[in-house]
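Below you'll find only one chain, the form predicted alone, shown as structure tokens.
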Amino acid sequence: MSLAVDPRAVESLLAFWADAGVEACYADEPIDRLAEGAALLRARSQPQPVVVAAPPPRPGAFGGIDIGAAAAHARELAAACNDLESLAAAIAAFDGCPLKTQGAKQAVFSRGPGDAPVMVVGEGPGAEEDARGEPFVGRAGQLLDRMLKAAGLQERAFITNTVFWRPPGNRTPTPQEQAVCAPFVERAIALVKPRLILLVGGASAKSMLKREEGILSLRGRWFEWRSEDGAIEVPALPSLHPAFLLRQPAAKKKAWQDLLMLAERLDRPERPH
């Protein structure tokens, strides 16, 4: 008798392990690697047809776009922006991120006060965000708002993402896509001047902090985010993504602890100089 598998349960389990930093798993059935090797040796002993190799891709090319050149162009555009309105316009006009041509309806930049003491940086827009043009407005965003409000942070947070166009199928943005958008994120930090940064989700924490650990290892620990030129440093706290919390409600306690830690540091009296 075969048992029906709920695809939502499978998706939730895979998402849990991905957020935890697991990048490989065992197969369902044993595999005879010795037999595979023997077959490979037999295949190699046979004459092979001559194949003309395609020219190698240009270094730094991704999806038809030179990532290095696109990031440099983004840096030039971002540096010319003296306020958040012009930065939003520059992002919307930017053509250097491959995501812009992969089904996204519009650029999704930010919401929240432009002088907020806390900046929340997520991963990328989803379907609801793509439709409305604002980050974190779907189910995950509603949960984030409730948590920020409970911690006394809702009106004190500027919210954005590491990429500004919805990845196809709501997949995780790639490091290349994040690298192209990074100059705009950095310029947003320079303009908002937050005292603290909350990084929600593994993709955000890894990209912003240039770390390789999974989010369950990074969360709840303070790091220093630094601008590319090292001129700006802001304390940054990784935490669990609200979408992960919707799939794994038991993890909400850890995310709540992170928010309380951030709120305590934000309101901590400054030491006299």
Ligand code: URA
The other form holds:
Amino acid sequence: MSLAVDPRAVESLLAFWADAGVEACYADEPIDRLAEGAALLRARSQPQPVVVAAPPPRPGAFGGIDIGAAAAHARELAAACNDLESLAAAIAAFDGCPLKTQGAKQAVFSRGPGDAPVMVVGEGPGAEEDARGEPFVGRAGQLLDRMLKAAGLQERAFITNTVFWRPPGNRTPTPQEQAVCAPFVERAIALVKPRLILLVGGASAKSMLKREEGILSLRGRWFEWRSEDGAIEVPALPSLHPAFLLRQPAAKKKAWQDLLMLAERLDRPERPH
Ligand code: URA
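Starting from the form predicted alone shown above, please give the structure in the form predicted together with uracil (URA).
Okay, now the whole complex, with that chain kicking things off.
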């Protein structure tokens, strides 16, 4: 007996699931996507033109990618970039982040002036950012923009994330994914030379500051962000993620206090040395 399926019914069901936030379908048997991704990365890393000669990531500890080797490769690529355009191109061509093969449409690097005095570092791109190729352009990003504008910071912020590909299902990026992307974030800081950094969300604050505490304990306190070699130090303020504020509007007061604290420090006259 053949089962007639009405395509309109299928479309309607899929639309209903999409509205309900269901973004992925699962088969009965598990499929090891990380292994598939690793094979793809190995295949891709062979004939690609390489910006800077360096070994492709070796198979290893995490999803077939040796995170240490991939991060070292990222560091070499990043070091060769002397402006933000070449950094964006190096990120887009980089195959060492496991997220790149997990459904992301494109790399999402940054928006905002390249000489901004403030750098905002979020966690990772969401669906809207993945579709448009720019960070913080969805609902959370619109709230962030409104808050930055109200604090007089909108045209003064360069905005990026700890990872440059959308984690599937908008999950939090893993420390390994963040470690692989970190050399690019560090290079962005070296090129933009912000006076202050705003870290939004726990995953951003923990990874950038190498701290274990939760965001509610970190937020509203100044820390020193340091480059891997210790040569660059920038004061960094953790705060609440705008996506969290959309879910918990009562927490906006705390995030607003943080932003005012940042704006006040930015406009404070620097003491002569
Ligand atoms: N959340 C983030 O952390 N970053 C984005 O770019 C968008 C949403």
